[in-house]
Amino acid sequence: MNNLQLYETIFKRKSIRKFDMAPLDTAVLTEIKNYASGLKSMDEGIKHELVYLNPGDVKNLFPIKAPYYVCCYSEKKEGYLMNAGFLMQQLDLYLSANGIGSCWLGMAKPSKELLERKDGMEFVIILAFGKANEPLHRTDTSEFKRKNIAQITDLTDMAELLEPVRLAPSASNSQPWYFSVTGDEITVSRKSLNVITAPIFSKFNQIDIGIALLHLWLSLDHQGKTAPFETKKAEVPKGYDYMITVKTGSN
C-alpha cells in the first residue's frame, strides 16, 4: 500500500457503523497486522503497541458489533494523543483501501482486565473494522458533512492542500482544527475548549488533529512536499490553541 493509494481513498472513506460479523480470511488478517505493524510515526520516540481484541474484550457505549476491534496503547509523552490518531488513520484508510470497513470508537474501552497499563503505556483509542454490511464508501465529497475551507484557514489558496484535511473525521465530528502559514510553516492549532466541552474533547480533539496531520501529510507528499514535524511558540487565532508546527519542503 503506497502514499498514493491512502490519500485517494481519503475523499470516499466513511466511518462503518454496520458490519457482517463473518470472520476475516486468515490471510487478509495477516496482511492487516503487517501492515499496521510498520505504521509511520509523527515522533519515533514515543514507544506505541497494537493490540487486537475479539468482540467480548471490548466494552462499547454504543450499538456497534464489528468481529474485529484494534487498540491503540501508547507511552504517555508530549504529542501521544496526537501520535495515537496520526498512526491509527492510516490504519483505517488503509482498511478502506482494501475493502474493509472501520469505525473509530471513543466511547469504547478493553475489558477491565485487559484496561491495565501494558508494559507502562496506556490505552489511547479503539478502531472497529471487519466486513461492511452497508455501502463502504462514499460516491462523492458533497456527502461529506464538514466545515468549508474558509473555516479552517484564512488563506484563499490553500484549497487543493487542505481538500484532504478538511475531510478529515473527527469526534463528534468536531473538526477543531486551524491552519495558518507563514513562508514554509504551516502552524497548526485546536478550538479552545471551556468547562463544558474539556471533560468531553480534551483527550479526542488531539486525536482528531493527530488525524488530520496524517491527510496534511499525505496531500504534502501528494505535492512532492516534505513535512517534518516541530513543537516551538507561534501566534494562532484568538480561540484557538496552538498544537504543532509543520515544516513543508520539496522532497
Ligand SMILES: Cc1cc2nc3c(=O)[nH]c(=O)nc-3n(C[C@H](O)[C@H](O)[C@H](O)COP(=O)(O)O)c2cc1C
Second form
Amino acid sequence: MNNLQLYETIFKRKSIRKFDMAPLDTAVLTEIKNYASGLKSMDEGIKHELVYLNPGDVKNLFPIKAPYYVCCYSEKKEGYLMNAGFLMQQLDLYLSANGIGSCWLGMAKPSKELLERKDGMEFVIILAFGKANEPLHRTDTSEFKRKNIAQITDLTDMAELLEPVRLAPSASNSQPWYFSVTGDEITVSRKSLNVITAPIFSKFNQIDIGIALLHLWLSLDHQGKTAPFETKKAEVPKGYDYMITVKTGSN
Ligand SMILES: Cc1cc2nc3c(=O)[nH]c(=O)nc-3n(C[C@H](O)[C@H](O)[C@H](O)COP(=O)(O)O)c2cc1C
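Moving from the form predicted on its own, what structure would you give for the form predicted together with the named molecule?
Then the entire complex follows, led off by the chain already shown.
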C-alpha cells in the first residue's frame, strides 16, 4: 500500500457500523497485521502497541458488533493522543482501500483485565473492523457531512491542500481543527473546550487532530512536499488552542 492509494481513499472512506461477522481469510488478516506493525509515527520517541481483541474482550456502550477490534496502547508522553490518531488513521485508510470496513470506537474499552496494564502503556482507542454489511465507500465528496473550507482555515489558496484534511473523520464529527498559515508554516489549533465539553472531548479531540495531521501529511506528500512536525509558540485564533506546527518544505 503506497501513500497515493491511502490519499485516494480519503475521498471515499466512511465509518462502517454494520459488519458481516464471518471471519476474514487468514491471509488477509495476516496482511493487515503486517501493515499495522509498520505504521509511521509522528514521534518515534513514543512507544505504542497494537493488540487485537475478540468481541468478547470489548465493552462497547453503543451496539456496534464487529468480528475484529484493534486496540491502541501508548506510552503517556507529550503528544501521544495525536500520535495515536496519526497511526490508527493509516490503518483506517488501509482497511478501506482493501475493501474492509472499519469504525473508530471512542465509546468502547477493552475488558477490565486488558485495560489495566502494568508496563506503563495506557489504553488509547479502539478501531473495529471486518467485512462491511453496508456500502463500503462514498461515491462523491458531497456525501461527507463536513464544515466548509472557510470554517477551517483563513487562507483561500489552501483549498486544494486542505480538502483531504477537511474530510477527516472525528469523534461525533466534531471537526475541531483550524489551520492558520504563515510563510511555509501551518499552525494547527483545536477548538477550546469548556467545563461541560472538556471531560468528553479533551481526549478525543487530540486524537482527531492526529487523524487530520495524517490527512495533511498525505496531502503534502501528494504535492511533493515533506511535513516535519514541530512544537513551538504560535498565535492561534481566539477560541482555539495551539496544537502543532507543520513545516511545508519541498521534498
Ligand atoms: C476518535 C473517534 C471516536 C469515535 N467514536 C465513535 C463511536 O464510539 N461510535 C461510533 O459509531 N462512531 C465513532 N466515531 C466515528 C465518527 O462518528 C465518524 O468518523 C464521524 O461521524 C464522520 O463520519 P464518517 O467517518 O462516516 O466520515 C469516532 C470517530 C473518531 C475519530
